[in-house]
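A single chain, nothing else alongside it, follows as structure tokens in the form predicted alone.
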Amino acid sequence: MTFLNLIELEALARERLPRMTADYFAGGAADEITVRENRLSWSAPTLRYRVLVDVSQRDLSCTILGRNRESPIFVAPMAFQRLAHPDGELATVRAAARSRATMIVSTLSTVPMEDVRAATTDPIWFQLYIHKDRGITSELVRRAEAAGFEALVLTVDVPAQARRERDIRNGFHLPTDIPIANLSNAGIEHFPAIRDDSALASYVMGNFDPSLTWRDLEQLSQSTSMPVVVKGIVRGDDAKLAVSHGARAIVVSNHGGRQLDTSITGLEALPDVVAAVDAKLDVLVDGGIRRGTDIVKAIALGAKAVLVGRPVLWGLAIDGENGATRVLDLLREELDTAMALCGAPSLANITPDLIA
């Protein structure tokens, strides 16, 4: 099955997925206003392009955390990828390598982090949820270090699980043959179905630590050799606090609209965060990225790179590794074309004045 763009993916993937899974991937909090606005927000800024610039050669490389990367596209951390395809995170990491993107592996991966790390020689990052049982958290960090992950991505916007009505309606749960692979050693390999409720919500409320503070970020940064990236920042003052407490990069993110509904979008929050950090660390952004022009706008507003999430899951559902690869390749190709049409032969030439 072929697709021409990332916009049409969801409808194609829904033909292959159970409703519970498709709704879990697509859904957001409450009325899902933020889910919709994440996408729509990128269409608002217009591009004032340059002409008569030599764009015969384009350079899509960037430097994040001091490492040169061939693409400013990252795969966002997403849980339970074997719900989309039996190969799950293994297919995704191989697709990322083929497309020269960087994958971020979720704590709630359905493949052990060590196996995902072993499936590629490219640098990949590990996303961390801090648990009430800090022994679980410490063990996850130790394993990520030992496996050779490049960075640790601390998600900070889940002090509680939002009410996701699709998941409640569907009684979202994991099939018994799909584990929470990274937590099996802690005895949390599965969570069973709960009548008229989301098993994931029950798990989050029972296990994630709502007492997390900036002091915990500082302690985490001091306890690991991996640079810590903070994901879930939407305010300039919080960005400054992240800098002062040890963060090495920030992901501007509202969790794909899956936490606080009617929250600010990544695009809206990005300029304030970029100004606040004042080039002290790298800023990335996610939420509704679907076109190459979205990436141009993100970079023009100060981001170094973007994260893409749901489309990768839809690609997995459609054609496994090949489907995910095509998703990432399409986005990269669209970025390359948009750069040519904007008169920007490199990412460094994507400057604020391109936003009209």
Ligand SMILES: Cc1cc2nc3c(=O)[nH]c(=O)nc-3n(C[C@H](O)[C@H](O)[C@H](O)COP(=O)(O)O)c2cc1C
Contents of the next structure:
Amino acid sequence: MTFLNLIELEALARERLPRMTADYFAGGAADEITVRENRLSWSAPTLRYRVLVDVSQRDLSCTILGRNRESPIFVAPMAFQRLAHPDGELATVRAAARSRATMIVSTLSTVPMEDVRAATTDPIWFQLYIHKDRGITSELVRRAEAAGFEALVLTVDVPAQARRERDIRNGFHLPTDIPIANLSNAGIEHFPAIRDDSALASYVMGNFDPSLTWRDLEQLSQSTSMPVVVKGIVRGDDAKLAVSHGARAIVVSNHGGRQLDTSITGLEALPDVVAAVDAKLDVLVDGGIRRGTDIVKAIALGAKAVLVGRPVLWGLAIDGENGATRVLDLLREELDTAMALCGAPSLANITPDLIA
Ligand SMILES: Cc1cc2nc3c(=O)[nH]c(=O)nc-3n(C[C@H](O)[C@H](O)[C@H](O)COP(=O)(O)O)c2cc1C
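The form predicted together with the named molecule is what I need now, so please give it after the form predicted alone.
Okay, now the whole complex, with that chain kicking things off.
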């Protein structure tokens, strides 16, 4: 297993995965313009680095939701990780712990959330999809609380499932031996193949609630002791609404280009959101983060941390826990080097003037 960066590992992983799975991981909505733009956007800004700063000691720690963390790298919530490797989310959470990253476990995990939680003593977060059946939703929240998740990440950019044409073409579905482990109590843990369509799309349409409003965020934040993080915001006015309805942090995200194609990128959306929340809460960003310099730019624009998605799945597919660890370690090492080269010994030294 050799990969030198987070770009080249997709091709390696593809050799080990069925086409249906690799396309599901890589794909996005419609023409996949946002998938491409997410990646390209980070390469555009140039860095005005400082020189002759003592960078012999570098500190990658940050404070998010009031807790000090050793790294600003989070693993984005991603469904169905046992499609990548038999250990699935258990391998990912161990990899995150080894690399001092924070994992966010998806509602659509293929390992029960309690087992993922038990695999590490580090703080980890749980991502929530609100279901039409609010009994299912409150049960998920109750279980996440009981298991000791640090925060609840409410994803708000799936009022409908986008047309992901690769999944339609491949008839994307879950094999029966890989259920959605968190939903077995609800009896909706399987979605077998359906003819000429993505079974996931019909699953989402059938079960996720498209009637959600800010009131639901408020109710959710009042109903749980966990801080609620809202994921999927790309506008300053929405960020303000999130603050006033109880959010404690925001993830600026377009869902990795998997929802609204031609949507604004994280990099483009970040300054507006950061200005709108006026330091009242922490802002994180995701979408196309593949290089240490991408993280420097995100932080220079006001993000406290970043989420990385697909590369972790490719790493899992290549070599399970070790592969995912290598992905996260590479990104962390690249960030460390980029900080040295920018004359920024700590994340606090990554200031807006670093961007030309
Ligand atoms: C295969 C896959 C599954 C995903 N599943 C979820 C999910 O269950 N919940 C969620 O909030 N976001 C989900 N996402 C979106 C990611 O959390 C994240 O926003 C995105 O992947 C970041 O972009 P990147 O992959 O370019 O790093 C998924 C993304 C991928 C690639």
